[in-house]
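Presented below, as structure tokens, is a lone chain in the form predicted alone.
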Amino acid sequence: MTENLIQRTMSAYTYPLLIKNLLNAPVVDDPQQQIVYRDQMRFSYAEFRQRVCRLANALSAIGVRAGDTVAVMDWDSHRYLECFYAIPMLGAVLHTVNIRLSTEQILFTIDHAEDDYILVNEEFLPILEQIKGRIDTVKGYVLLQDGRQACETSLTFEGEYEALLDAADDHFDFADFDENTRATTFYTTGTTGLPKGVYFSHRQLVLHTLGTLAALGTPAEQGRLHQRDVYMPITPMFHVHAWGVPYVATSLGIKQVYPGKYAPDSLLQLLAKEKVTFSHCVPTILQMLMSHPSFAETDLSNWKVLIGGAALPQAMCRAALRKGIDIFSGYGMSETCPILTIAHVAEDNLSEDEQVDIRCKTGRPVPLVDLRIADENLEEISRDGESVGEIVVRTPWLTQGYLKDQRNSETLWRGGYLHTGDVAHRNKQNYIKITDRIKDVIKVGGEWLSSLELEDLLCTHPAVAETAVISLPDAKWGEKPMALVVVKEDVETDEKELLAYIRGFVDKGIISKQVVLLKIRFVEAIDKTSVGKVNKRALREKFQQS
């Protein structure tokens, strides 16, 4: 049998998929386009390239070498964006430290990742002061500041970030190396036990960038990201590379705005002042903005917002659409780099109800994503919009496992597919809708009750600001649902009213009759993880004991 082989000359260049090559588009050097950090800094893309080179030279001068791990502890900033490039382009590994973890968890991630150097914002020095005597691998620290004022600390620094860049050359010849070299590491925000490390190669990050570029750049209008947009992340840069969108935005050469520490007033001011047109966040962050007094008077009619991390409530979607916001869902996980699906509206002339239904779905798979909804035998289930199974995936950009954790890695990848733990159905138009996490499904008398569906219905009540539905053990039914409800300010309701409201959906056949066992408990706030997701495991533990 004749083999078909790709032939090339000895002088041909085998182009590696390295992060440095995301900077090769000519538009990246546009001197008119800007990168903005709060009200602190504003510079062009040409200067950005120089700053990446300066950072590479500065890090090399203090001893960073290929294979080292360099940690960053910072708010969303221009510095973080520069680290997204310079550190992996040196052949080192960027560890984006989740500064919202507990001090002991941060210590665990630093030691587990075997960090060699830490770039730390002065606001987080108290954390390092607490644990410095127990950090085993770190050779040096770099101080990150918005100014250059002196700060009180017992740590010794290799220098202050901007001073190091000022003293460094603005040219650096980044070498080629194996595209499968690890580029980044970060840790999942597990609700129990120690965080798990995930990692991604240059090849994976480049392919994720290209796949996301295609998915966001090809819609005719709705949810489109293009070169005239102004981008501002409202997802922490330590969390899955801010969903990878900074790489996408930089590849497009668009104006970028980095807000620093999230505060609703400053976020809304930046949205208006810098004319931001594209962002992404979890629902809790958007709810924070929508609850702020300045929200009503802020013009957001040109704002596109990709919602992920949790289901987009229909009530929030309707409120955003009426404000003129182009809101839509996306889906992914820490383990998936993360983007797997996006809920773009492909049809024209839809009613508001039809628009909301599509925008709140989990979405359609983006290019290069092999996504199945499968049963326990990994057999794909019917695409009838009703039959449910677990989402399992293959794409070029999935983590190959958990760092130094063979057992959990094998569980994650059992059967040759990455298991998400999400339960969903799929319709004939290829739209996926997550109905719950496997661990959060409420099993009432042998029937599955979707906590997400019940939360969505409760949020349509005018008195409900936020809710989380959890399961409680029950001797007769096995489990029964409890809804934890935060009521809007200056609005009154009670358990009887909310139960009657939900029974109306039962009578219409919208939700299972098992919901009649629902208990309502009013709370001041709902526990969240460090990245703003509802912490249902913690809620179950708290209220099962109360």
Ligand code: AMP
Contents of the next structure:
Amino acid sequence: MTENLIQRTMSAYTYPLLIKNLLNAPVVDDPQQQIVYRDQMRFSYAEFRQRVCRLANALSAIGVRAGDTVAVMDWDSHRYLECFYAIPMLGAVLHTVNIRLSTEQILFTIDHAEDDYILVNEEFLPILEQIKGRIDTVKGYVLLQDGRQACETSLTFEGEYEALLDAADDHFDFADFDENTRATTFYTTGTTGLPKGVYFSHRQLVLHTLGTLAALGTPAEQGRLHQRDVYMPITPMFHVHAWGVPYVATSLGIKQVYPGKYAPDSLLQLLAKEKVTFSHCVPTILQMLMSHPSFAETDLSNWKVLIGGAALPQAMCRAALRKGIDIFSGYGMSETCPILTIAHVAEDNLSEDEQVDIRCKTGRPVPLVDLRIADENLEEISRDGESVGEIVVRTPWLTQGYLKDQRNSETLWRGGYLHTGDVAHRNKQNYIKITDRIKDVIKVGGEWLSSLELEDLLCTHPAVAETAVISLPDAKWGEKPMALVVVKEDVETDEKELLAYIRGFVDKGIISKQVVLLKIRFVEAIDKTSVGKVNKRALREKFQQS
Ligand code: AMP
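Same protein, different condition: the form predicted alone was shown, now please give the form predicted together with this ligand.
Let us now look at the entire complex, which starts with that chain.
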């Protein structure tokens, strides 16, 4: 090589996969495209870019530095979208706080993530008021409000979000850094025990965005996300980056609508008024919309909706199709960024039954996902549409472990594959279908409830000798908890007393509200497996119809 050529090669730019680079195309291609927040805000992508810069300047001015963790407690908003970009683009870590956890769990996540700053919607101030003396690491708070009314609180703020943005410069030079820098973190209660932190790097989020974009953008028609779509998330932005779709929508440069707190009437109004064509949600939310009186008269014939977080029930799928909704399933988990599979209908001219069957499957792996349905030795099981095994995965966008939790990280990744705890089969056409779950957790309306935690609490009652909490199918909530209870000899109790006892833990913020759906069933003994473990699968089968 000549000296000149070597030099030219040396100066080649090693393009890092950073979140800031997802902003290049859309802002330049169609700067006037809109971002909408309820009926409160409407601005262009060009302004969005400026607002991201303003936010970066405002956060830097209050002391946020690369490596800090900045938490957000908000409903789905334009502010959250701005935080999705500005915070990681500063080299800081965005902690999306799950505001549906109990107060004690929220405190645990703030401490565990070592949050340096919290951006908090005024609606969640009562939570912070309750725990403020016990928060160790937080150096400052920013107030998020829809208006600028005075609010009563004993917390002091660095400022109100919009006021800080107004005062900040609209230009910021975002530096390059290592694409493996951590960008986001959040907590899942989808495993047993305390909430567990998962985390994702810039590189992972960029590749997840591109993989999802490729999967959603390539079908001929059904379930295709394209440049003329209007996007509105209906899965919370604190939960796995709203499935990462805000990054996808922003990269596509399409109109986006952020609905704030979910209420069926305002969601339906926004769907109609803003002509939304693409959303995603858990089945419980869609059920809530379908049961609302104004659902019948809302035109949703241009609406595509990706259902995930739980299996799409066939009856819901059928009802949605008859309404003209293009409904289909996707699958993933907090640990997987999340998207792993999507159930697109690849063939034309299928009957309604055939369509429903495919749309309700768990889906086919999206590009770059190495998904195995494996036996105990991690060997792939036959793709015969019947034989079941655990779903294990490798992709570039899986959490590398649980935050500060070596033991559970090793269990999650045993044998070099991420273990999902979901049981499924796969057919010759590569569609997988989840049939069962190995993990001992219950999903009520899209939110996890730890059966072990509930068992621990029940066992502290003086009358309880032994208990096992299982999930039962439920038309409204997807699943609901049932506790099988063996009562100690010569002691008396009843369902009312035990439910009141558990409700006491909800009031103290120790366990989440989903527990109020608990049913109690008194039994003589609890079924065990051959090695003496509680046999939850057998119990689920036995009490299915309860
Ligand atoms: P989360 O971490 O809260 O997002 O929950 C992920 C879990 O939800 C998965 O491990 C599955 O157990 C369940 N899940 C997600 N999507 C589906 C689906 N399409 N069908 C069945 N279960 C699902």
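Note that the structure is a prediction, hence the values are computed from the model and not measured. Residue numbers count along the first chain shown, from 1. Each form is matched to the other, and the largest set of C-alpha atoms that superpose within 1.5 Å is called the rigid core.
Superimposing on the larger rigid part's C-alpha atoms between the two forms leaves the smaller part rotated by 151 degrees. The Cα position of Val487 changes by 30.2 Å between the two forms once both are aligned on the rigid core. After superposing on the rigid core, the C-alpha of Lys439 is displaced by 4.1 Å between the two forms.
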